[in-house]
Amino acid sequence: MDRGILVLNSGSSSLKFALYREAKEALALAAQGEIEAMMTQPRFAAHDEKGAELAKHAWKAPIDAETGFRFVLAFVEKAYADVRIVGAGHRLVQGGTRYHGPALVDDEALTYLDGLSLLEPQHQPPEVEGVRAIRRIHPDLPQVAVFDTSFHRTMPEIAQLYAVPKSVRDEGVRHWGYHGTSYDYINRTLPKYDPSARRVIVGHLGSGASMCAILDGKSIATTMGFSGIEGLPMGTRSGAIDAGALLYLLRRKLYDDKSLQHLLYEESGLKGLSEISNDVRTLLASDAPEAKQAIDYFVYQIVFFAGAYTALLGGLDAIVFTAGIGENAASVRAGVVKQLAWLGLELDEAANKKNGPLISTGASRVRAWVIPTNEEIMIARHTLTLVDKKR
């Protein structure tokens, strides 16, 4: 019987899972799926590693996380009776200052992680509840938390500060950085393509977007800061905005805490700029000037941070595009690369249209790559490693 690792991502209204099985000492995807719209009209769908549908189900009433997890576990146990689940890996956005890497979760760790929920109220609470739900269902199953913040704890201390009093910093107000699991995967994968690249900028460009400067395999700067709304504009998130503007909106009583959070997380970014859509595909297909403006602003911000990060790195060997937009939006990549021509970066138009992997010419002094990210396999690998260490 093969050993298996469940990778779980619990959201406020969705539950994603992936099953990896160990074969010949390597982990391979066996199945993945999701329960969507848990608070309204829940529906489940699962597919195998080739994308073929394995099962689907719908509920007539809302369900909670534990009900969803019980359904997923029952599906996995029935459909993959030849796989023995030895651990569950969870994506958590916040590991705080305590966790600089993945960790086995016990009661004390859960209490600490729950205490970080105010730092990231959009994601941390449902993710922690996901861990608790699995503990109630399978109390003896080892669980591992893989944190989006951990990869960035190698940043110089100066890069993790905000210019506020120590009493404020002691409350957790610091430059945390996120998307660390994705950067971890790209950092481990890039040497297969470009073994000599030391000074690297990675753009994780999706509905959530950020960039990271990596020097000799370590994060030295990243665009997301205290929260998941700083830095680049995203599908519905604002990106960087002057805090004074937010204070102004509060003083005018146009927003309160809850409605301001909704504005910044759900109504801003590409959606807010264009007032058309948060989907880059829709914006690129539109002739509306607002759609073009939103894309241009997105590219402008990427170029802005690329220039700053090149300075911090002391030069640039490679730039990597990943995640949904980074992997598929050729025109966005072209816009970025052409504005970085001053670095000696030269676009291979044909390769870019084919989504790479190498989209720079042989004459380019900086290599540009398109490398698909895989956060789930990183979580599975970390989980299996810690499970084996525990055993």
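Positions refer to the first chain, counted from 1. Quick caveat: nothing in here was measured; it's all calculated off a predicted structure. Take the two forms, find the largest set of C-alpha atoms that superpose within 1.5 Å, and that set is the rigid core. Compared with the form predicted together with adenosine-5'-diphosphate:
In the core-superposed comparison between the two forms, T361 has its Cα shifted by less than 2 Å.
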Given for the second form:
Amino acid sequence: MDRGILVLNSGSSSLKFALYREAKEALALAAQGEIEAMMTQPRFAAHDEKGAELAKHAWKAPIDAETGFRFVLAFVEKAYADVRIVGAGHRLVQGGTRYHGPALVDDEALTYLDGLSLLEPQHQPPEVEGVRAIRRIHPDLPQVAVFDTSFHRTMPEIAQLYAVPKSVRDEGVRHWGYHGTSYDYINRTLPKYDPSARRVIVGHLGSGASMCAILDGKSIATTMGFSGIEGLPMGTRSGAIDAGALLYLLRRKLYDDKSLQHLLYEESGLKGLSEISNDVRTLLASDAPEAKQAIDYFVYQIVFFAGAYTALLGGLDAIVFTAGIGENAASVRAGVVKQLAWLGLELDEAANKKNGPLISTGASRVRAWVIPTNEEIMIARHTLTLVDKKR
Ligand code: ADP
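Shown: the form predicted alone; wanted: the form predicted together with adenosine-5'-diphosphate:
Below is the entire complex, every chain and molecule, led by the chain shown above.
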């Protein structure tokens, strides 16, 4: 019987799962699926590794995470009777100052993670509840939490600070950084392409977008800060904005805390700037000057941080583009690479059009790469490693 790892992502209205099975000492995707609209009309669908549909189900009334996961586990146990699930790996957004890497979760850890909920009230509570739900169903199944923040705990203390009094910093107001699982994956994958790259900038450019400076395999700076708003503009998130402007909007009572949150997370970024779409594909296909300006602002901010991070790294060996936009939007990459020509970066136009992997020329002093990210397999690998360590 092959060993299997379940990778779980619990949201406030959806549960996503992926089953990885161990074959020839490597983990490979076997199935993935989702329960959507848990709070209204829940629907389950699962597909195999090639995308062929395996199963579907619908409920007439809302369900909770435990009911959803019982269904998922029953499906997996029946459809993959030759796989023995040895661990569950959960994606969690916040690991606080305690977790500098993935960790096995017990009751004491869950209490600590609950305590971080106020920092990330949208994501952390359903993610912690997902771990609890699996514990109720399978109390003895080892469970591992993989945190978006932990990859950045290697950042020098100075990079984690905000210049506010200690009493405020002690409330958790610090530069946490996110997308850590994606950076971890790229950091472990890049040496296969570019073994000598020590000073690296990675752009995780998806509907959420951030950048990370990695020196000798460790994060030293990242654009997302206390929350997932800071740094680059995103599909619908603003990116960096002067806190004084937010105080102004509150003072004038144009917004309150709820509507301001909605503005900054849902109505800003590429969507807010263009007033056309949050999707880069739509913007690139549009002739509207607002669409062009939104993309130009996105590229401008990437170039801005690339310059800053090159200074922090003391030079640059490689830049990596990943996630939906980074992996697919050749013109966005071209815009960034061309504006970094002063660094000795030279674009290979043909390779860039084909999405890489290497998109810089042989003469380029800095290498530019397109490497698809894979957060799920990273979670599966960490989970198996910790399960094996525990035994
Ligand atoms: P998520 O954060 O939701 O996982 P992704 O990493 O999948 O996001 O990125 C989604 C975004 O990638 C889309 O909103 C779109 O802007 C962009 N994208 C996807 N495919 C393409 C493409 N072929 N060309 C340009 N942009 C693309």
